[in-house]
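Next up: just one chain, as structure tokens, the form predicted on its own.
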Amino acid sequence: MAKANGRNPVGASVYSKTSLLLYDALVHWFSNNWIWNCQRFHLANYYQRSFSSEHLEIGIGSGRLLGHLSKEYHFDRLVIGDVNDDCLAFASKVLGKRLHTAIRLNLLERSSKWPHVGRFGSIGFNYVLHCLPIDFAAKLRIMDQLIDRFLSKEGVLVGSTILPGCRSAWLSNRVMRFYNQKGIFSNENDSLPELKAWIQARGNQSEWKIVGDVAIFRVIA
């Protein structure tokens, strides 16, 4: 289940057609609740906070967090983007009409060959840094390219990272170790002291917070 397809790396090609059916239940219940110990309401709090009109969600899933999340809220734009086509095509579904564009954006090639999609005011960024098989500064240095690329002026990047450190849960500490040797995670060098440094240099509109073992945070451009 977790060798790579070819195209994408291994963190996301566990997300097929079939496995997407369970990946609310999965991820944004079970594993959130009971394992990474930090419920859906606090990332509601945050993204609730941050759209805009303009918005773009990268690193989708099933589409079905960001649709709950949003249900109130009216897009002009609403793109989104990920390495898995199997993603996009099930988010699609999901979304309906209210979605504008879905792009294949993979992450670790050069910025210059991401699509051009124009800026937006807000982008989502959920639970994608610690699949990336790339060191934490580099999984920052993204971040940065994903603002210079994508966000308006005084748009918001929104986004969550499950982090090893953040408390000695034994659980939490199993399942990531299972996790990162089987490629699903790659976040055993995630460090929050660097990410703290590096929102906090984003400037003072920024913030974050920890829940659990999860690192949740507003980016100001």
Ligand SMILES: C[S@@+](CC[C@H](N)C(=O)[O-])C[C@H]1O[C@@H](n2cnc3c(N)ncnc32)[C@H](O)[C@@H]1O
Given for the second form:
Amino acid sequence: MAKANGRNPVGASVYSKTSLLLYDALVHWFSNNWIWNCQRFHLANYYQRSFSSEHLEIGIGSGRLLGHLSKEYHFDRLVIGDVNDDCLAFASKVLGKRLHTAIRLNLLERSSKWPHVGRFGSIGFNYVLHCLPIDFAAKLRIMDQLIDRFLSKEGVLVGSTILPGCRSAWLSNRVMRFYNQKGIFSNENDSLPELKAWIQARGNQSEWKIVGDVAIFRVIA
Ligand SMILES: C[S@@+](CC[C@H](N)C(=O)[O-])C[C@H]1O[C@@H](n2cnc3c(N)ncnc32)[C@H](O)[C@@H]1O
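Switching conditions: you have the form predicted on its own, so give me the form predicted together with the named molecule.
Once more the chain from above appears, this time first in line as the rest of the complex follows.
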């Protein structure tokens, strides 16, 4: 397991009980609007066409984004997975009775070690790839493994990631470099052409778009 000194890597451990209180204001309001230039409605459009009655959200953060995007939606089964126990506890409170199960799952472990929770019609995977401290090919393999392991036939994986090279804006380049130096992001070598090739290889029903510094995608199992 990729742990730093017995703890989760910074890209996961930075989300603490305290920072989660500010997370949505900082990430989904301030950074999305003023740094990454990707307003939440772009993501809402992809997510709301993807939800199924059995949904798995991986890398849950505070849980408020999922709660907001799915507020009109009834789930028969909603499961959240994360390596960070603070995120699981915080999001469990936010999602309340809508949540069925919270599982501890480390994407950096072999997928054979991931918990058995069955298959889902949809998986949400938002803003997680750019946090993982591994090379981009390994990140794409993780998405393949999530699909193979947890998606039912014709199920949908929907997500987004912040990528270098989408546009060249001074502020977002500076902030991305700073976050990479701190280990909060690990996306310096993430590649838009490789992501596009992966999405296209997933079939002609797959979709993606670039908004600001963010790639939003939706692929079918
Ligand atoms: C930037 S937050 C995104 C949260 C949420 N998806 C959102 O868009 O608001 C990244 C999330 O991925 C989780 N995460 C980071 N590394 C992980 C890993 N190796 N395995 C599972 N979850 C991980 C973090 O704990 C955190 O909840």
